[in-house]
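For reference, the chain that follows is the form predicted on its own, supplied as C-alpha cells.
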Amino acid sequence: MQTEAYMNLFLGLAFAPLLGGIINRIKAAFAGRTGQPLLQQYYDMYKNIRKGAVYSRTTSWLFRAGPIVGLASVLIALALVPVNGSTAPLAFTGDLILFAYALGLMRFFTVLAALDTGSSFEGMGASREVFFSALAEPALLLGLATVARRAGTLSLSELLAATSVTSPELVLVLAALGIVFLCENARIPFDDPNTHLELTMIHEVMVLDHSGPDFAFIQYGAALKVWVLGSVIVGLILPVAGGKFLLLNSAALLGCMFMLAVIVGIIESTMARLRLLRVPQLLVAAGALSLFAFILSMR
C-alpha cells in the first residue's frame, strides 16, 4: 500500500521530462526532421545543474525564491494525485482546494521573480501570463467542482477513484480540462515554447534572467507541471483498477501520458498559436464548458 500510495510521485520524478521529448519528436516528424533525443531534457537540465547562477544587482530574495517555491509547490501538487485506484501519498478531505491552490503559487511567485528584475520586458510576459491564468483558473477550478460534486468528495484520490467518463458533463468537463491543459503549460496555440520571437513570448520571457540550477528547477517544474494536469485528465479516462493492479495502473497511466504527449505534438504541428485577442475567447470558450457541465451535474 506504501508503494501504491507514492507511485505517481516516483513515476514523475522519473519520466516528466521525457514527455517533453516526446513532443519535439513528434513535432520534428511532422516537420521532416530527426529531432532532439528523447532525453534531451534530462540533459538540459543536468547541464544547468552544474553551472553557476548569475544574479543581477537590481534583484532581491524573490527572484532567487521563485524556482524554489514553483518546483516545491508543483511537487505538493504531484504528492496529491494517485495512480488510478489508489491513494496519493498527502491525500485528505478538502485536498482538491490544496491542489488549486499549489499550482496558482507555482505561477504566483514565477511572475513575481519576473516583475523582481524591473525589466519591462519580463513585466510584458508577467501581466500576459496573469491575463491568460484569470481566465483559466475558472475553467479549472469549475471543471474540478463539477467532478467533485458528481463524486460527492473534495479528495482528488477519492474523486479519480469514483469517477469514469460515462456523461455528457465529464466530456465537456475533460473538453475544458484539455484547453486549461495546453494553456497551463504554455503550448501552442496559446504560446509556443519554442519561440524566439521577443513580441510573442509569455512564458520563456518571465525567465530569461534565470542561470544555472535556477533554471534547472525552473525546466524540471514545468516538466513536472505537465505530468500533473496530464495525470489528472488520464485519471478521469482511466477504469479504475484496484490496488492489486498496481503495475497495470502504473503501465496504464504511463502509456495515457505518452499518448497525451503524442496529442499535443500533434496539435503543436498542425496549429499556428492563435492571435493574442483570439486567446481570451478560447480561454472564455472553456470557462463556459465547465460551467455548463456544473449546470448538468445539479440535475
Second form
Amino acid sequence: MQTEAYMNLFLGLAFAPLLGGIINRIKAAFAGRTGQPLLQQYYDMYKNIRKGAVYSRTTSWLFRAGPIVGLASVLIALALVPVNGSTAPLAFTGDLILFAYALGLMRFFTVLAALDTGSSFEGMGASREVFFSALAEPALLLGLATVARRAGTLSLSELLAATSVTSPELVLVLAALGIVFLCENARIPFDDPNTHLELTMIHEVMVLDHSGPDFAFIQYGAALKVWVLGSVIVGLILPVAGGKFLLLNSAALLGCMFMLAVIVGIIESTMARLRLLRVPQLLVAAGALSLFAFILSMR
Amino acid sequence: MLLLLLALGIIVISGCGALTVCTRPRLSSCIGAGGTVLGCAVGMIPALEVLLQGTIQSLRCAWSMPCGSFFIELDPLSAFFLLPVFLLSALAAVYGGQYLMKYKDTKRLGVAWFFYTLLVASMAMVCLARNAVLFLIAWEIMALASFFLVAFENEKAEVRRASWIYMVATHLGTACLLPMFLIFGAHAGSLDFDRFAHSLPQPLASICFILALIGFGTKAGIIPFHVWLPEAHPAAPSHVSALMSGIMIKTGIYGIVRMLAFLGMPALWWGWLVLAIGIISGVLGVLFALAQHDLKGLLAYHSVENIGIIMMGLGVGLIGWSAGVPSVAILGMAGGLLHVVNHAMFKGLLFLGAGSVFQAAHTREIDHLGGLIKKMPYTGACFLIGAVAISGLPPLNGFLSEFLIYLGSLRGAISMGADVAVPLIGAVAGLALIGGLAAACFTKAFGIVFLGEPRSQAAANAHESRPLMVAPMLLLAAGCLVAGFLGMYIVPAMSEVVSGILGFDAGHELKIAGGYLGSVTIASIALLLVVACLTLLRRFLLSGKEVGSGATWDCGYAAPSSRMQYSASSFAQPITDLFKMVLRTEKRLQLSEQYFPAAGAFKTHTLDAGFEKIYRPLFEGAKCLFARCAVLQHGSMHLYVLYIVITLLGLLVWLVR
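Form predicted on its own done, so how does the form predicted together with the partner chain look?
Let us now look at the entire complex, which starts with that chain.
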C-alpha cells in the first residue's frame, strides 16, 4: 500500500470538517463577531455520534439507508481524487465519469431519504436539489472534458498532475467549476446553510429529520463533498512538483484548501443569496463557460 | 438452428393451444405462459452458443415467393438481440399469467395469449430473417400482434384511440421500409440479405439510410416519430408494455444497425444526424417524462429517452467510423448496443413494477399513490433498483453502457479536430444533462409512489402482489445488479457483435474497455463494503441508546396530513417551468372570488408537442382533403353506374387511340 496514493484520502478524512470551521470564522470576522471554534464541526459530529436517534413513523428503511449510501458514495469519489502528482487508489482511465456519477448516487439517496419523510419542506428541498444538480452536471463534465483535452488523458489523477493555470480556457473552466462547487455544496449564492427558515433552504432542509449517528454521517458526508470538489479545483490550479515531493504537494494542497475555504467565507460574507429563479441562469452560464472553454481548447 | 426453429414452434403452438381452450382462462394461461417459458429456454441455448463462440448458423430453402429464398441466419448480432427477447418474454409471460387473472371473467385470455406468443415468435423472426419478404412478413405480424395486445381492454375509448394511433404510426414506418428494400433489391438483384452488403453507391446509400432511419426509427420511437409510444404503452396490459418497451422497440434499433452493416462506410453527416436525433430524443423524452402524472406514461416517455441514449451511442460510433477512429467507433457502438440489453432489463422491471402498483392500488396516477414501500416491500425494492439503474448510476448495469458512450465520446473529443470533437462534446453534454434529469425523474417516480404517506385510500389499502408476479421482478432486479458488477466480462464478450457491424476487429479495444470496467467493479465493491461497514458502525453506535419514533418534523406543526406532502407535480414544477417553451404545460387554476377562502382547484396537463403541433395538423389536413373527395361518393346507385360508364368510355378511347 502506498501512502502516496492514499494521502488525499487521509487528508480529506481528517481535515474536511475543518473547512466549515474556517468558513464560519471568516464570516464571523466580517460580521465583527468572534465566531464559533474552528473545530466546531468535529464537536457537532462527536455529539451526534453519542446520541440515540429518533425516526419518523412515516419513514421506511430507505430513510435509514440515505445517509449511509450518501457517505459511502462520497468516499468513493474521494478515493478517485489524488494529491497532485500521485495516483489515487481507485484511479483508472475514465474515472472522471465515475467521479461525477458517484456524487450523483449520493444525491439520489439523499433526495429519496428526504422524500421518505413525507414532509413538504423536505420535498421542496429535494425538488430544488435535483433541479439544480441536473443543470450543474453538464457544466462539471464539460469542464473536466476541456481539461482532459489539454492534458490528453481521461484519468483524474493524470489530469490533475498535467495541468496548471497557463491558458485562458483553464481560467474559464475554473470559473465554471467554482460555480458548480458552490452549487453542489449548497453555499451562497445558491443556498444559505445558516438560514433560519425551512422554506428557503435546499440542502439543510432535506436532512431536517435525521438525528444521532445518521445526522453525523450526513454532516461528515457534506464536509467531504466540499473537500472532494475543492481538491479537484485546487489540483487544477497547483503546479506539480513531481512524485518525490509528496509532503510538499500535500502541504500545498492543504494550504490551498484552507485558502479556498477563506474565499468561500468571503463570498458568503459579501454576497446575498440569489433569488431561486436566478439560480438556473447562473448554472446555465457555468455550462456555457465550460463549453466556451472547450471551444477555445480546440484552437 | 433446428433448436431455434423448435423453440419458435413451441411458442407458436402453445399460443394456438391457448386459443383452442380460450373458454377456460386458467388453463389457457398455463399453456400460453408455460409454452412461452419453455420455448424461450430452448431458444436461449443456440443464441448463447453463437454469442459465445462467434459462429454463424444458417438455414436456406426455396420457397414460392419471388426474389430470393427462405433464408434465416443466426449471427452474433442476431443472437445479441435474441437474448433479451427470450429472457424478457419468458419473465413477462410468467408475470402475465398472474396479471391477466384479474380479467379472467371479462376477457378471453386465450386470445391474449395467442397474440402474445405470436409477438414473441415474430420478434425472434425479425432478428433471424435474412430475406426482405420474410423480414417484412415477420415485421407486420409483430405490428399486428402488438396492436391486438394494446387493444386488450378495447371497451375503453382511450385504449381504442391509443391502439389506432399505434396502428397508423407503425404502418407509416413500414411504408418507408418497402422502398428501402426495393432499392436494395434492385441493386443486388435479390432480396436475400447476404447480397445486400456494400452493394449501394452514393447517393442511393444515403437515401436508404434516411428511409431506414424513418422506418425503423418509428418503431424505435425516436423523436419526432415517437407519438405512438406514450399512447400505446400505458394502454397495454403491463407485461405487454414491458415486452413492447423492453424489446419490441429495440427491433427498430436492430433494423438500423443491420442496415448500417449493409451500407458500409458511413458519411460523416450520418453520424451527426443520428447523434442529433439521439440527443433530442433523450432530452425531450426525459423532460416530457418529468411532466407526466401517469406512472406508465412516465415510463413510456423514458423509453423515448433511452432510445435516444442508444441512438447517441450509435451516432458516436458512426462518427468514429467515418472519421477513421476505431476506438471511438467501437466504444460508441458497443455502448449503444449494451444499452439495448440493459434497457430491456430495467425497463421491463419498471413496467412490471408499475403493473403491480396498478393492480394493488387501482390507479396509475402518481399523485394518488404514496407509502407503498411498506405495503409492497418486494415491488418497492425492485422498483428502486430499476430506478437507480435507469438513472445510469453505479453500481448497476445502466452505468456500464453510459460509461462506454461517455468514454467513446470523450476519447474522440479530447484528441480529434473540430469536425469530430464538436458533435462528440455535444454527446457528453447531452448525456450529462439527460443523466441529471433522469435522476430527477426517477427520484420523483419512486419517491412519490413508494415513499411518504399514502395519498389516497386505495393506496393505503394496497398489498403485495402474488409470488408469481414478484418472482420475475426479483430476477430482473438481480440481473440489473449482477450485470453491473460483470462489466469486465460482458463488454469483451461483445467483440464479435461489434466487429460484425464495423467490419474490423473490435476485440482488443473492448478488452481494454473491459479493463476500465474492472476498475469500476472494484469501486462498486468498495462502495458496497463501505455501506456494510457503515451499517454495522451505526448499529454499534445505536446499541444501548434510545431509538425513538415520532411524527415527521413540520416546523412544530404536529398533525400533518398526507395531503400536505409534496406531490409529483410540485416536485417537477421547477424543471417543467424552466423548459415550458418545449413542454407547453397547460395550467388551470380556479380560485374562489369571495373574500373568504374556499375550495380551489389547480390542474396541469402536458400534451405531446409533436402530436399536437405536427401530427394533428397533418392528419386534420389529410382528413379535410379526403373529405373533399367524398363528394364523389353520394351513395346513389345511379351515380356509381355513371362512374362505371365514364371509366369504360375512357378506356375505350384510350384503346382506339
